[in-house]
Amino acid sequence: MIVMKFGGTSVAEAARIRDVVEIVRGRRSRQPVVVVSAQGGVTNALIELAESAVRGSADPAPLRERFVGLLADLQLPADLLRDEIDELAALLQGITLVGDLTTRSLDRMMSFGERCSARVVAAALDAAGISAIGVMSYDLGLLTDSHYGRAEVLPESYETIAQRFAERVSPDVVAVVTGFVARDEAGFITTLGRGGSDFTAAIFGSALGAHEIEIWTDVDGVMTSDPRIVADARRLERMSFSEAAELAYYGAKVIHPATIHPAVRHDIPIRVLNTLRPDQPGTQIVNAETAATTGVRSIASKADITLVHVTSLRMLLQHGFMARLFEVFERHRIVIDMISTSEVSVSLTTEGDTDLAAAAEELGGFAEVRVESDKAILCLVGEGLRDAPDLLDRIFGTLRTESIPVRMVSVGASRVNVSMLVDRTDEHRAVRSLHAEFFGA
């Protein structure tokens, strides 16, 4: 058995999903298990559908219309999403009487995208001599917590997936699975935040003992670094699991974070492979032994990146200062990913600043707290750089050669990554010094 994760691009209109049905045509004595996104776009959508219900006047009209167009194209019964439809308008009328948009309501808007797009998949499916069926994640088991918007899956989910996909679904039949989407235990809708279509086929690659995990996308695989800010950038063959959860975490766009960690639970390799030229071998993704590299592998950056300075004389040889600090960041919910400290101050990073001001007057109460925004950290990925000799030498002198200032550092708290922050302005000039430097220009 394989899983098949298929993402906004590649469902996005009718050509693309028939590309689909071809691709997993060709991997039907594998028993696929297909996972997909929404089409591309179509999440914004519902967002802002919500967001003007809230605001008294809510039309989905024009996303229907496009459901209608894509099924025409596909040559698909009209009616065949009639049930997503009246579902959708339904909540935004609901929305609108109240007049208020909750999380938990947000998630259940943003669902109609998967719903939607598993049931056109299977259908297209079907259509096409592949018998298969469209069914809901939750449906199969997978359970969160009810911390809508980025819910945390439950551990009993991989065991409730394999026993209820066992019991629904027959070998001969193709599950289209919703990504992205599950349910709590009140029975709610949730969300695995942005890009979770890719955790949703981990954990079900997972939960069913797969021998091998596909994200299918619209890149050629793994690259050294983003072909929008590197123009030479090139495909890696192979790389190890921990390579990629730091490229993923650091701004990679290939693949999501939390993909990771349920294949390497099992051993379980990801390939990351393009729709849209589905003969390239794309990136296979394995643990450290069958990967054998080293060395530079591959360059990231992730904007949009705030630094917090936390300065207090009470550090000073005092025990209990940096729990307390960092409850505070928990309290708001707030992810940190890097951290320097010295003898009476800290320094981290934080994506984004939602929250951050609420945190900041909390921990104004006991230190000094100053924020910059309009940071980027570039991040060096590959096994066995923590032991590299020359490797900070060449990384400052091609940013000093650039007149790149490096506002943080991190080495040796992870074999494989070397990150540092630098101001966003530079973002994109250092990565590409840095990709000529590593990898010739």
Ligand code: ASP
Second form
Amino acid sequence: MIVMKFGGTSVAEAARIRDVVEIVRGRRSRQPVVVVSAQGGVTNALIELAESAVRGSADPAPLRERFVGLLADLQLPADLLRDEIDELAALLQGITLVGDLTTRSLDRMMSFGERCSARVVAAALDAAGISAIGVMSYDLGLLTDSHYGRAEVLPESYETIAQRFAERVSPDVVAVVTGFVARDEAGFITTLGRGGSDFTAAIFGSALGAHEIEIWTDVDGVMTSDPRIVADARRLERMSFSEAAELAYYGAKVIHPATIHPAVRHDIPIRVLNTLRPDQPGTQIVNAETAATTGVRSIASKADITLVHVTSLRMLLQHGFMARLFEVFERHRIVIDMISTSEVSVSLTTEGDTDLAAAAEELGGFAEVRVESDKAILCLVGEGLRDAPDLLDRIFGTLRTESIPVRMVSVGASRVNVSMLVDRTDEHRAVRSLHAEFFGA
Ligand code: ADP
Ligand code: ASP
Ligand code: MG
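Which structure goes with the form predicted together with the ligand, now that we have seen the form predicted on its own?
What follows is the whole complex; the chain from before opens it.
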């Protein structure tokens, strides 16, 4: 069997969903399990609705109209999503009354996107003669901790999914599973972090022993850079799991960073494909031996990065300082991307939306803390980059020519990545000039 995940643009409107139906039809002999995202823009709309509800009033009518229109365009029953839409209206009313939006309620809000999408896509397949059922990933056993907004998947999920899937989904029916959402042990809905449907596809692929995980999106595959930044970015034929993992982690939105891990564990190839051009070969992500790639393969970037300098004249070189520092970050769940040290200070980076206030106050007890916002991380990815002889010369030469200052560098931590920190205002110019240097204009 294979898992086929369709992203937001791929299911955004009736014409796209009809394309999806034909793509699935073409792969029926491979026993597809389909994973879907919410219709493009719906997750953001749900978040906005929740935020306006806290402020006193929220009008779900435009979203309801969008679904009514979609169902009409697909000639599906107008009341197909009645339960979900009623529940959404009730939840909004609750948030308005209480005047408070917890991360738990926000997850339940966001879940409507994928829940509606699974029902619609399943009904569209069914109406086109492909027996299908919409299923909630959590009903099949996808269980997480209660870290709402970015929940961690509990390991027992894999076995439960395999078991329940065999019990509940007959082999001649296509299951259309909700991406992104899950449930915690108390039964509350959780989500896996923005863009998390890719991860759901990999979890199901791994649990069900898929031969391939297909990620259907709106570009031809993984490219040499984000085509929205570099107009002449090119498609990569093949890349290794580690290259893809680093690229995703450092901002290439085309796959969610967590996607690679379940695939690696069972050595399941991932293929990134374009719903708008289904005949294109896409990009295959496989183990390093099969990928057999070398040199710079792709450049990713992640904006909105904050740089934190921690200086302690008294304590830096003393035994236990680093442990104490990281213990504070750990306790406040602050994720660190890059780090560099000097005799008296440690500089590290974290994502800009991280709440640093409490951690900074605690660190202030034994060190001086200075925060600089509006930075960006650039990351060059490729097997063996760590050992490439003139790589740093070329990177720094290119950035020097463009007068782009480099604030921090990390090389050697992974064999496949070289990353550096620049000012956010220089991000796109830096990516374009490095792309021109390594891939030609
Ligand atoms: P989906 O809704 O299908 O999950 P996303 O918007 O999450 O799609 O991801 C696809 C987008 O990822 C592309 O439109 C592209 O702008 C962006 N992207 C960033 N880096 C890359 C890259 N290296 N290769 C391809 N696409 C990339
Ligand atoms: N719908 C979710 C989001 O917009 C998950 C996804 O698209 O993968 O983040
Ligand atoms: Mg995505």
